[in-house]
Amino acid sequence: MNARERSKIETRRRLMEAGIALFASRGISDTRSTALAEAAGVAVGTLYLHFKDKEGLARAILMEGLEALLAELGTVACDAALDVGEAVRRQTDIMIRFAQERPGLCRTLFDPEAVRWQISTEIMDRVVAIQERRFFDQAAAGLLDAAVSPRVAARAVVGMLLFSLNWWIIHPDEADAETLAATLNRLRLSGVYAR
């Protein structure tokens, strides 16, 4: 990789870091392109060389975060030695740690502007599709409660997890990580799986 390519990658990284920080603290709609460029130490035109617009930057931030989360969750899905309860607990721990390490990303995901632009919906749909496939496989193996629809359960579980994590990031004093994990795991395991 030559110096120009390294510089381009570094500039994109700085823009994304500035976006996460400013979107989380000000909200997407109240963050101006000039503020993003200034925080990244570049000219406004440079922002538009890397991203079509502010929405493009928000989308890139959230999609990159999603890919990182899915990669971590994928390690659990690939571990055939785990029983359902242990897999659920590990998934929840990964999501809580992810939210702790990236609170700005979580705030950006639930920003009303991200919802209006359908970015949040795209992310939710991708995560739901993964959970839905897992539930259909588990239903075929007799692990799901027979009265539970895998499609409905996938949306309910993903919604519960994402919205609970967003609430917790905003109100960290309301529950510690262990209480949050225990509650989410109990709800997931008691409401979906066969006894």
Contents of the next structure:
4 protein chains.
Amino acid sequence: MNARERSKIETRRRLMEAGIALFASRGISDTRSTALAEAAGVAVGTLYLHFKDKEGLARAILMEGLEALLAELGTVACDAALDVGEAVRRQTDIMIRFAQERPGLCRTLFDPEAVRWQISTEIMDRVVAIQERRFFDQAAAGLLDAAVSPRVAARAVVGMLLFSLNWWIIHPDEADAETLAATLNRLRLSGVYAR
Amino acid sequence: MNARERSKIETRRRLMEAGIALFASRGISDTRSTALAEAAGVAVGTLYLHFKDKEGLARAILMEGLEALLAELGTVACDAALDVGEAVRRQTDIMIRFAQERPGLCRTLFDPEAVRWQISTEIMDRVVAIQERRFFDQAAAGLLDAAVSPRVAARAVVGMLLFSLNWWIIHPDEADAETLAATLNRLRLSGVYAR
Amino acid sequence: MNARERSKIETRRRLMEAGIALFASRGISDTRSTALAEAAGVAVGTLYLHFKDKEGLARAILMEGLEALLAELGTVACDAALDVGEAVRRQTDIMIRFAQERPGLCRTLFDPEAVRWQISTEIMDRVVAIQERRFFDQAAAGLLDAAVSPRVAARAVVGMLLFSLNWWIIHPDEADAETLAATLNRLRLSGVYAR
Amino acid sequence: MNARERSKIETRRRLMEAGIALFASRGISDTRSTALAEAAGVAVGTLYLHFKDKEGLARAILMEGLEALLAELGTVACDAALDVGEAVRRQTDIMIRFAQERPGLCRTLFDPEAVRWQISTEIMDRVVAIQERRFFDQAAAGLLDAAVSPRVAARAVVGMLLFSLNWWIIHPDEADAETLAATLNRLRLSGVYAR
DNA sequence: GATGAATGAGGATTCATTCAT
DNA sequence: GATGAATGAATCCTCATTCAT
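The block above covers the form predicted alone; next, return the form predicted in complex with the DNA.
Full complex below, order starting with the chain above.
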């Protein structure tokens, strides 16, 4: 049944879109499974046909979002020709663009609430691990300041990015994209103080 | 009756300590009101005699913790003689010491879960506002880099600190206090890269 | 699914019957939601699937009962050919028969406790309003004594009927239906005293 | 200790006044014992020093009110010289005056909610019993219509009076005292219809 | 595959009453 | 006699999940 398969995929897609929208506006735990089904235009039972449980839907959304984000970020890592400053700038640009294009997804992806859902511990750890690996490589290449711990720095940089972006998605009018990028880059590259 | 009043204060204190311990280990929403009462050695009703509801206890704990932290941080702000680098280093030291001395409190205070509890929006906003004011003053004094937005930078720095400290409290063995301090300071003062 | 719909309606019916029986014997506030569910042979949650809350069930029962009673009483109002005495007698007969046929429902419907449930303010007001309208019409037709206020008389007559019937349902052996009817009619039509 | 005794009586009086006011405005079950104590300016424990429990306070208030009302009504019964019409008129006047002078007390005394409190079953029964005895006497004297059951008529008359007065206390502007009295008297003495 | 009525364990909160001071 | 902090049984309602249709 090709039509049936298409319909199944379509149903799953609608559930995920409903999840992205509702999780973004109410948070995961405050989103009722009936509300998800209603928003997706299906019966509650259908949710459990496509996902193990509500957290399964959240996990699918977040993982898919994470993969998409990491795929984009991966393009930077591959380009060995870039110097450190350029790589940082590219990374920031990618994250800001991602936030602009998929704000609903990002609100859930960067949402600190998700910490309690064990999913995002995985997500955080993956994101941090990537940053950590990069810092380790840079340290090996002598690019990193000697006093800096790659592990700590990775946490700090990720925290800085997620916290700032999460705020910016909710309050997009508080800063324009260029200022946001410039500030985050400057902070990472040479601190905020004039020299 | 003075004895009665003392006993009431003592009961409240025990409830708050039970809250600090349980909220730290299970999070606010996963801590049952009965567990709080049991841990404090009182009946459930007593919790509601001292606080409006479970969130009221959380709010009291967080607010008291916040005040304590801000009071310590305030000593830095007052010392106008400090140069920027010294002020940053002092601030970091204070936060790390606070985290070491009151790890349970900090786990709840810096815990992103609290975001969903509306309490910590207040807390975050207060912390960010303080950092923001400091940056504005420094900008006025020409200390800040021109490209940097005080508002964005305040969010970024607070996110960096809270995210890192929250991680460090949970995994204290991943880094020693000096490395943590050195990395956070270096990042804020001149970025992580060698120059 | 038609079978499913039928089952849903059947479940609702059983909840309402459980409500009629339990509310009649214990009153609304002394009837536990679990008792209602148990009596209806369903889980507690099912009660809240069909009604907003316990009061919602009570409201549904009372409103349905009221509609049934008013429908029967309406037949009298329509028969314009009846003289005053005959109309009163018919009305009394209808109410007594209704009380005999659905004693459980009437215990709740006429139960003064319901006053506190805000529901029966509506019920009382509707019943009184009907009687009031009738009295106003009769006053306009010169049938009413000049000293009589239709508004007050309506309250008095309704109070007389409800209070008497509520008592009679609980103590059916204290008077037979004919005596009850005769006394209530005589009181309304020409007072209780011989002339 | 004469001063102590006086103080005790005074405390009891304040509790009863608090009860009259709060029971009238919120009903018995919706009045918290702490609210009673607060309104009386004493501690909760004091309530239980003067009354067995909350219902005990309600009982005391209602019984005292009932005795006062019956005492006034008793003056009519004693005056054997009165003819039936005059006795009815006097009784109505007394009840209306009582309602005007002590509206708070009457709201609780005539409040149908009290039915569920077992207290008012006693009260109702006493009031009805008095009316019943009067009707039996009148029946023996040949004053009552032959078709009328004294027992039923007593219920009907009491229901009529209580229901009407309870309404009038809450909505005093819907009718003036004279119209109220005239209507109630006319209904009892010769029905509401013109002849 | 889709449905949606039914489930029931679970948890927050209330409030009349007590009793040590 | 008065106090008021402490009690804890009692009850309402929620909502993720299931499974017969």
